[in-house]
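What follows is one chain in structure tokens, specifically the form predicted alone.
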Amino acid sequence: MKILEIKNLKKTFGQAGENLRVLKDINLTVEKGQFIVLIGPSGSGKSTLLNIIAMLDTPTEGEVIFEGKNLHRLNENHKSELRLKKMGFVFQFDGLLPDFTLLENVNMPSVIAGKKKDAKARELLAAFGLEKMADKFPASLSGGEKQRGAVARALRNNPVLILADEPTGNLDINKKIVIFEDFAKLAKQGITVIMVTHDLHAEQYADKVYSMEDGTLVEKK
């Protein structure tokens, strides 16, 4: 079943002056359940890609269709309403808020959604292997682990597309390795996970892996 459909989609940025075209006519088509990667080096264009299929960023020209709908064309509201519930988050840095518990900073998603109950936190915990750490900070936890308390957290409201971007950029080869199987597995239970990276380690693990170059998406063979 289709989830996300990205067509003829450009964007482009005043610069100096003159025009930087920074997306040139990307189309994209992904099914729910795929583990999908993009990998290109910096300034190619696959994070802008991703802030737009967040609608953390608008198009220039084309469409972006979420679930049926063209999301570019919701209001602010609604915008907001489908990040919560509908999308899960993972950047480069786990942006975990340093005076709360890693418990806390997972379930914080769901108490932004007005709900307290931390038990869904707990099991998410439990099932990245994090039960032990519920009670401690973010400043005593290693890369790994905080990386995958993020990847956590992004899971706590239930979201069908989770958006990654460069997750495992400070991390070792072991900790990637470890990130990389997690969305697999993910992709297993259901749950969309399109990822931007520059590692190539990325690319064993994904059903598809698209190669971003100077705006252009090309998929891998």
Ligand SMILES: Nc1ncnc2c1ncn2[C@@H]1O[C@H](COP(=O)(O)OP(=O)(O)OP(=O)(O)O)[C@@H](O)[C@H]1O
Second form
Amino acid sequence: MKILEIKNLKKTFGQAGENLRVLKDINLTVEKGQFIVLIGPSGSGKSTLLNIIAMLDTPTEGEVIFEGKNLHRLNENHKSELRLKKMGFVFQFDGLLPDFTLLENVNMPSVIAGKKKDAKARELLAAFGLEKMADKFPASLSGGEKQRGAVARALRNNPVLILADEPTGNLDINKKIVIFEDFAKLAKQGITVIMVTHDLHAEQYADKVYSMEDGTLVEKK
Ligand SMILES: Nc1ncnc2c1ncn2[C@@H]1O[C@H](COP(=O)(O)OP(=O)(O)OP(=O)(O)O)[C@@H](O)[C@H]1O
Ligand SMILES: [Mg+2]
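Return the form predicted in complex with the named molecule of this protein as a structure block, the form predicted alone having already been given.
After this comes the whole thing, all chains and molecules, with the earlier chain placed first.
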């Protein structure tokens, strides 16, 4: 089943005369439950593409169809709702809030969505082997623990799509592999993952690998 389709997407930054054409013609079809890895040099537009899929930025031209909806034609409320309920985000630096415990951090998306309190956040911590860390604050967790906590948080509202922008950027190789395996497992459960990385180790865990080259996507696997 097709979950995401990107058609003739272009993104240009800047004003007339001084245009930076970052995305020149992006076409991509993603099936439900695929683990997609996106590689490419610094400045090639990987984060720009994720931001457009996340509706945090708008395309200059072209379409992003997610679950049959043309994302950039939706109003802001509808965009926010989709972002909160259908998508999960993981970034290079975990982004955990320092004044909240790990459990509170993982539960945050559900608080924002106004959901009733339930056991889901604790279940997610258990699924990631972090149950003993529930009441710790981020400052007292290791880099790998924080990053897995960030993955758990991204799953809090049962997203159908995870967008991860260099989620293992500051981890050592063993901890990176744990995260790659986590994503591969999630994909097998039907959660689609699009991950940007500089790490070639990720390729073996991915269903598809694309490289951003001169504003277009080139299929590598
Ligand atoms: N809001 C913006 N305004 C102007 N230029 C921008 C903006 N955002 C990104 N750019 C430019 O677009 C290009 C692509 O940036 P982007 O962040 O998408 O690259 P990237 O592939 O994610 O790089 P990295 O691997 O370093 O994270 C860069 O040249 C960047 O300077
Ligand atoms: Mg980037």
